[in-house]
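A lone chain, given as structure tokens: the form predicted alone.
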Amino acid sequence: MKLGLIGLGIMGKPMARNLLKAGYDLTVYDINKGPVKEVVEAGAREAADVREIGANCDIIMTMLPDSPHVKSVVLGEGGLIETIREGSVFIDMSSINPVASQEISAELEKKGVKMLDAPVSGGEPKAIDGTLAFMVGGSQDVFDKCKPILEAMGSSVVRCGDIGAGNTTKLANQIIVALNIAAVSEAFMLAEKAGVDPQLVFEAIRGGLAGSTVMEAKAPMIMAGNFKPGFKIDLHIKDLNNALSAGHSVGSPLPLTAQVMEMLQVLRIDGCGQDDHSAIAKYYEKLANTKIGRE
């Protein structure tokens, strides 16, 4: 079985490495040749363009920033649609609008190609150690066929429903993550302003009901002022924009999501778009003119 992967960014590159470690025959493509060179040195082959991957691979995966990028790679001029073979499977691991996933799937069906939308959660650290969580939409038989491939990159692989269900689940995930980071930031700022060490607050509450995977990952970053991106604010803005659009489409009000979205917009204006989303804390630091956990 020949695999193809298009997109070797913060997430795609370590995911490619884990596919190679699992012994898969992998061909890769990215417009940025730096990560391509690294992955080729690890054992992959480089494709000249996406059409070459479409023509030669049985399972084709993408890990790209947003809906327009995936649509362009699959359906645009010079895209996969021109060469992809009947009977192959397309897996989009990007986080995009579920409506876009359904549109892409419908076009691929005309070529006899099945699709899964399989966005991930876990950020760069879990992409590196192969413990990502996959939220998958698509038919049961295609899911069953492709599950071992996804398990080479993740510790949790769950089918959530038909096409679009994976990205709907990811939007729910991104709402919870963003609101959780905001809540942690707000609470730690309260502690800071009240003269209580946020680190001790963290130690006291982490084992109780307020504890969460998000707090475990982001609280140390916030208190250290370490906003090196594992998942960028600009990308979280993209996800919440898709969530708000989906919410409007189906009649689901998202007032808290809208509030955090405006916080993220302020941070982008302040030049923090490339920071980790834990930099939501900077919004509170700006409001209170106080750093959390540090001078």
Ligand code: NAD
Given for the second form:
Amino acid sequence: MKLGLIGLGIMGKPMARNLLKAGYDLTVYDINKGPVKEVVEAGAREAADVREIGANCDIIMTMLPDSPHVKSVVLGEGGLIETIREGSVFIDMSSINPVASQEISAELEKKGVKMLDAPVSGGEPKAIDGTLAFMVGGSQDVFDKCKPILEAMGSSVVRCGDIGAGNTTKLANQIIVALNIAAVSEAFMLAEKAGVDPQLVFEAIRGGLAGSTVMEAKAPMIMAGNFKPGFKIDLHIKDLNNALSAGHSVGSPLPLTAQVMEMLQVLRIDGCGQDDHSAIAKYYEKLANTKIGRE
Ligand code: NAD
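Same protein, different state: after the form predicted alone, show the form predicted in complex with nicotinamide-adenine-dinucleotide (NAD).
Below is the entire complex, every chain and molecule, led by the chain shown above.
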């Protein structure tokens, strides 16, 4: 079985390494040649273009930024749709709008190609460790066939429903993460301004009800003023945009998401779009003219 992977960024590159470690025959493509070279040195083949992957691979995966990138790679000129073979499977692991997943799937269906939308949670460290959480949409039989491949990159692989359900689940995940970072930032700023050391607040509450995976990962970064991505503000804006759009179309108001979205907009205007999303703390630091946990 030949696998193809398009998109070797922060996430795609370590995911490719884990597929190689698991012994899969992997062909890769990215417009950025730096990571392609690294993954080829680790044992992958390099494709000259997307069409070559379509023509030669049985299961084709993408790990791209957003809906327009996935649509262009699959349906655009020179895209997979031109060469992909009947009976092959397309797995999009990017976080995109669930409506786009359904549109892409409908076009591939006309060529006899089945699709899964399989976005992930966990970020770069878990992509490196191979412990990502996959949330998957698509039919049960295609899911069962592809599950071992996803398990080479993740420790949790859950089918959430039909096509689009993976990305709907991912939007739910991204709402919870963004609001949680904002809550941690707001609360730690209160402690800082009240003269209580945020590090001690963290130690006191991390094991209680307020503790969370988000707090464990992001509170130390916030207190160290380390906003190296990780997961970029610009990507989280993309996800909340997709969440608000999906919420509007299904009739689910998202008032807290809208509020955190505006915080992210302020940060982007302030030149922080490429910072880790833990930089939501910077919004509060600007409001209160105080740093959290330092000076
Ligand atoms: P990234 O920007 O680091 O990587 C995207 C890669 O796609 C880049 O290498 C880019 O060159 C490549 N690319 C773009 N257009 C292309 C095209 N037309 N053809 C071939 N390659 C192309 O992004 P990332 O952080 O790896 O994220 C990828 C996806 O995973 C996003 O949807 C993101 O929301 C999601 N995600 C990211 C994280 C994280 O922590 N970084 C965590 C979970 C999910």
